[in-house]
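This document starts with one chain, in the form predicted on its own, laid out as structure tokens.
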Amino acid sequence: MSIKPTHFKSRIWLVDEDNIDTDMIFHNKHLHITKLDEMGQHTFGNLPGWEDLPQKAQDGDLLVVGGNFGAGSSRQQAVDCFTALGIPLIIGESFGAIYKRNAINAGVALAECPGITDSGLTSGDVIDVNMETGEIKCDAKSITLQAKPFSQVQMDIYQAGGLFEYGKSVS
């Protein structure tokens, strides 16, 4: 088993919007795909003045989201499209309850940071988080936050891929 990265330094994404639900994140209109690399292309497709961050995104940046993200159903590929698009953690005010689930039995990293969105970050800053022990930092702006670490259990289903490769190799 590979190491999954604890620790980025990172350039952000501030959708500082909260109760973003996971139509907004991946419509319905495209539920039909399945496929992990045809996904990043939709994300946000349903989600006012964010529909071109497919686009724009580069591979390893950060999102930073406000209160309830991912609330409403609990499509997959709203979880997914994020790692289709080479998006390695999520920083949030707070998560919806099943995309929290999903997101981290899918292996995805997620962190709760509340007061993100009013620190004064915006997009494009580079952060420097470490999911060890929660802390955030912003040098250019002289910013230091503190999210909560990922627990031991998260922690080892992030690094082993996701929930069903962790009940791998626990059995």
Second form
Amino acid sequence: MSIKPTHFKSRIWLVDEDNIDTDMIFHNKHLHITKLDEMGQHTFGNLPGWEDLPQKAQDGDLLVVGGNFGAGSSRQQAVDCFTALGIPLIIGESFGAIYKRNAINAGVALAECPGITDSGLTSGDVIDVNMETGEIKCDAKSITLQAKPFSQVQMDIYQAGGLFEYGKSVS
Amino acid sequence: MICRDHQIKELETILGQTIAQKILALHAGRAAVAVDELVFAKVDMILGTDVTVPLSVEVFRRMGADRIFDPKKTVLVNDHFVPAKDMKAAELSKTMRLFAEEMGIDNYYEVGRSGICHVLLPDEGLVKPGDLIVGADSHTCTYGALGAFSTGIGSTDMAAAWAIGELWFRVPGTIKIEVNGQLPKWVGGKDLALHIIGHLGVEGALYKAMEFTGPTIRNLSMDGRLTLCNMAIEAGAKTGIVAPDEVTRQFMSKFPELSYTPQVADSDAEYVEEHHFDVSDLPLQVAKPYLPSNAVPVHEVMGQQVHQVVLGSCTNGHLSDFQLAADAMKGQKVNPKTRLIVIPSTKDVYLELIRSGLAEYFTEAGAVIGPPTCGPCIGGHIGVLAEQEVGLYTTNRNFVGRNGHPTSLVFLAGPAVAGATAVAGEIAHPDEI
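Okay, that one was the form predicted on its own. Can I see the form predicted in complex with the partner chain too?
Zooming out: every chain and molecule, the one shown earlier first.
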């Protein structure tokens, strides 16, 4: 039934900074963009040191972030830009409340994993993530972490591919 | 249309409910709801603006939806990039205008009759105590000042709400913020907000509702409450709420045709945290770059040179805010080395500014009065900061690069400090200029 993956194995980008807000992720000067294809190139355009992520990121890469990621405005481009880059999962210490629901609704996987930025992981490490159990592993560094798994409804929305698809599937 | 069986819980053990729980329960057709439970609830009003509606329209169309569940429960406001700052902004407003026409949305606010949404909606009687309100703008939490559950959503949410009239919510735990003491002269809702966020931190209330209570809140004007609740998101909160009381009833008496059901917390309501503040000696507050939680007493930053003061926004955009700033200026001119940009938040506030004589005073003092817009608050237009320029704004966020160049600095404060700073050309206390 599931059309979205719940298991990921890929390399990570670690953005070890708290309170990265939506203006750093997707600056307000690009808010006129509503087409997904055009969003990726502006990802982290206002986050010093990370402006080149769109050039460096490869399809399937994962993002690991600090606390309160996505604080600030409700703009959904700050979620959609990662979809545009092919980043299917963001793991963070915590997320801004609106950001979290935007991601769930848009069918982007988010995992809350307190302690992940202090676990010894660095950019380039390859990790295994099981979204059903919340288990995160990095075999090369012998690191095992436990993220909060999605609740059933959140998982249902994610697996359906977003809020609207979920609504259609149960109506 | 959505299956709820798997969420229904035995709630007989749930006793006291907070305002947030009560409003969500009522809108989910339930007697009570538990904290952290996921519910589907019907919304009373859906707000969209020129920067968030176009993306929602794309999602709406992609899903094959062709009508709004109830056009009367939808409001579309031109406020962020209007009057259109460039051709791309013009396209955003055009998309929203055509969508309003197609869907038969009467609550469409065009330039000239529009204003900053969070000042406009309460003044237009579009939000009421006890309502469940969602808006594709993070400061939608403002309407908690009226005793509503009101929260920001994204574009997929808005498209879904347009189509089916309900959304999922995780019932937030509530943090009780009790405030005692009489606010000193010059000190108002903004100082209170910055002080509280300074204590809690920018993620101190993440996913939680904040309920503001105590004698200070009961004595706070509706304008002050709107300012306070507007800033709840800056502590990470889903919403900020003030229990409806006599101040609320007075405010709503402007709309005798509207019926509403105020909700207050049960006496045995359970709070996840409680914080107590005594504000009898609270100094004027300023939040340093780059977080609203970097609040310090104004004296710690006095003397900081400021190139631009912005007075207005959804946080401090009422007539009382402009009056307080003018009082702090004491009839003096804007410092030659500083710019003062005054943004009346709506057409009505603009008219009040003219009729009260404040428009003439500000203009003669050397300020410029802009049209109602979010402009400078989002670094969009009408006052964007250059490299390494310093601003003092009555807005709500001072993130890196939000208001202009990434090296620009913005200090957040209330209207009294803004007025004094405009005169002094550096961050100042109104009693010391």
